[in-house]
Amino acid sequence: MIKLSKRQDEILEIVKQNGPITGKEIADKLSLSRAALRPDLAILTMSGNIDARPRVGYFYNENFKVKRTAEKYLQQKVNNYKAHPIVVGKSISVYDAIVQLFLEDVGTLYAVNSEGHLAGVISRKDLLRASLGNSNLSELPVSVIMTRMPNIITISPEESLLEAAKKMIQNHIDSLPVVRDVDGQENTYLLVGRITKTTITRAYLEMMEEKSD
């Protein structure tokens, strides 16, 4: 995105409050030469803040107001969005997890060892096919049944929202752990946190409420 001067700033400014107008009448309120206006016109033009109609002027871009906003939300820090994590025992029953999943109301459990490191996930549908045709569900642990590393796909709280919605798109899966490295130990990660479709639908109410502010 161009940074804009504290000129262009100005005219952008007037464009929103005045448009459709026309660049004498924005270089009268700025007591400049249309001469001296119009390389800032161009700027705001080919960078899509402004339009221009000929006999018409020129008129403020809504649509790159909701990219531009769109942009901010999306190139947030996941650290500034995660929950906490649904944390279970990899030595739980399947049972016990399908209790804990309920309880809770989501849809991805995250199993940890001894020391938090990130061991397994355990999603709805892991939970649906286990138990299908096995009645003896609190003998079985999720640690058969579970995602386990390297196979989960995981997003650090430094990455953006963006990069977590691609993620979860081009792996078909409604959750992602938030975690951070552990020093010196490869594929050994610390969990701090989940981001979910949830999160994501969220930052976008959050973009149309400020836009219509």
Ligand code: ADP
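Residue numbers count along the first chain shown, from 1. These figures come from a predicted structure and were not determined experimentally. C-alpha atoms forming the largest set that superposes within 1.5 Å between two forms make up the rigid core. Compared with the form predicted in complex with the named molecule:
- The Cα position of residue 33 differs by 2 Å or more between these two forms after fitting on the rigid core.
- Shown in the overlay between these two forms, fitted on the rigid core, is a CA shift at residue 193 smaller than 2 Å.
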Given for the second form:
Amino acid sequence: MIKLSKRQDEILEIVKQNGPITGKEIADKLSLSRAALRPDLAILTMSGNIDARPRVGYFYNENFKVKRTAEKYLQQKVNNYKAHPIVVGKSISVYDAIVQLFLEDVGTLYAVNSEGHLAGVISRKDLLRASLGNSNLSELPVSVIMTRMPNIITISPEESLLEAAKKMIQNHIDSLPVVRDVDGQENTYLLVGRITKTTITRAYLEMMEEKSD
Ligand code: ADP
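Mind giving me the form predicted in complex with the named molecule, seeing as the form predicted alone was just shown?
Everything in the complex follows now, all chains and molecules, and the chain you saw is the first one.
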């Protein structure tokens, strides 16, 4: 974000109070020539603080502050918002996974292999699908029904909440495992957290609360 100069702040205030206002009217208020004002107006317009409409004049961009605050929040690192992942072994049964889902009050479980690396994602729908027409859920291992590596969409702790939101929306999924690479091994990850759509909603609420302070 660009730090505004004192004069740019003054112009912004004039536009806020009087907009739409022409360049000439702003110049008159500041006892300056239009030419002297031009670079500052260009900066304020390019940065999105104000908008210009031909033959109408300059006016304050109401959405600018909201958008900037939203950007600030969504640029926060996944690491600062990630929740604890609920992990199960990939050989546990679908029945036990359902029990675990209720006990932990989550929508998604993550399966790990014997080395502790991420092996699968088990969502509510996966468990419901497995329950249809399967009478012996205690005998059915989750490894048969889960979404497996390398089809798992992951996010790293250093990426932003904006990246996380995009990945969830683009892939139609409710959550992402937060992972770290295991030195250079392809598709081998250590699970360090989870990000859900609720995480994004919480960040949004924090933003709104800060705004109304
Ligand atoms: P729900 O089943 O509660 O609607 P999701 O929308 O997250 O939850 O899951 C939909 C499907 O996408 C499921 O089959 C699940 O295994 C899969 N899935 C969930 N998260 C991921 C992910 N991070 N990467 C790949 N597939 C996923």
